[in-house]
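Shown next as structure tokens: one chain only, the form predicted alone.
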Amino acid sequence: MKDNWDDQQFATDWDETSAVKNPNRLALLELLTAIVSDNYVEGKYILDLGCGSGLVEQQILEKLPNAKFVGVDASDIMLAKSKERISEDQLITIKHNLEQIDTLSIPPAEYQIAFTSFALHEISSESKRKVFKFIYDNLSPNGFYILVDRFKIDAQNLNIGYSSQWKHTLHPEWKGNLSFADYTSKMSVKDDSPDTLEDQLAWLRQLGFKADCLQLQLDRALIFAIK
């Protein structure tokens, strides 16, 4: 089962309570916000692939108000939304499928930023592999990229210590009534297509970004990679 991004009712549900209620990824998304903010040259641009409903980015307008976005979404009700929370002289936003991101043209500007923020699970192995190459073309010397997503875990052969963590260290707000095995039975039924941590460092590595996990737990983590 694949999330429905072009239902108003799954989108609209996703933007007021998925995406601002788990303190998982609210963390991912401040240490994100963070670097973003100690880092940012006024004037550049930031690149976000997947950039849904604006969030990320009304995040960190809240500690740089001058910040310039492109965004690109392929979902036509979470750029709408976007464009309600964001005006369109800070936010340019495009409509476009990142499965197909050889056809992606984004306007000319000195990217010193991109960022993709749980968007890259759903797409597949090979698209990733492109959409860094797409970021690494298009960056500055020295511009910086952060992938803040869900990985590829080993849940079947390291069981007892993902359930230790799960049972211990995850936030309950997050976890609910959910046991390790019921989150894993319903995290294998979605239509995605996760790639480990590994995988995605030395795709990075290949290209020639400098790059590394910064922040890990269970499948949720941010990478930090420098052009």
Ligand SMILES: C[S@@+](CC[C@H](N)C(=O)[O-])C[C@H]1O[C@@H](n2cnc3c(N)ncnc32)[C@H](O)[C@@H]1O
The other form holds:
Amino acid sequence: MKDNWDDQQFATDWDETSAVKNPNRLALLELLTAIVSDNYVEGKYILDLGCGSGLVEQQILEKLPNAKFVGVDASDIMLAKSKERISEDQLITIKHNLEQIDTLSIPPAEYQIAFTSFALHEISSESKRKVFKFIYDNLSPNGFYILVDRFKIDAQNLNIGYSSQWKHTLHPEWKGNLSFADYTSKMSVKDDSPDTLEDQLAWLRQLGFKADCLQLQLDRALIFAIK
Ligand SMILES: C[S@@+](CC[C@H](N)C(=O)[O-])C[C@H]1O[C@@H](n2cnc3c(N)ncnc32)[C@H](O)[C@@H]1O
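Return one more block: the form predicted in complex with the named molecule, after the form predicted alone shown previously.
Starting with the chain above, the whole complex follows.
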């Protein structure tokens, strides 16, 4: 079943609970925020594709109160929540479907940084590649892109390794009462399209990015890519 970002209850629950409680998401976003806040040049723009309710912007603004963002998302509900969080002079929002990135038009500006946070697993491989190209084409020279997401893993063939990782190293709040087998079956009914880490690194490098994975736990990771 697809996550329904046009459903008020689903979007509100995610915004108020899942997003703010998952320790793995928080650790990845802590690194994203650190890289952005160490390197952002005031006056330039940060592009967030799949910006949702503005939670990541809020976290970055705590470190960089003058940062400016352009955020794109397909959900009116999530965009409305982002507007409650962040003022319009700091976050320009655009409603657009990332599966149709060819028709996305963003305000002319110097985009020093781009990121996508837990959004691209919802779009096809072909669309991801187009999103990467869009980002590459719109970033200024030496600009960088951070991809934080859930990736496709080979849970079947590598099951015994992942099971031990799940059992012994993952944060209890992430696992809840689930076993690794429960988790994989829960993920398998999600109608989404995570791709492997290797494929996404290769696609970014083919465009000309220098790219690597800076943090990985189970199926969640952060890729850093510089133009
Ligand atoms: C898990 S939320 C993440 C929101 C935000 N990036 C964050 O990390 O807090 C996923 C977001 O991706 C958006 N999204 C999913 N598919 C999309 C698409 N095809 N085009 C644009 N936005 C999409 C959803 O509306 C939702 O806001």
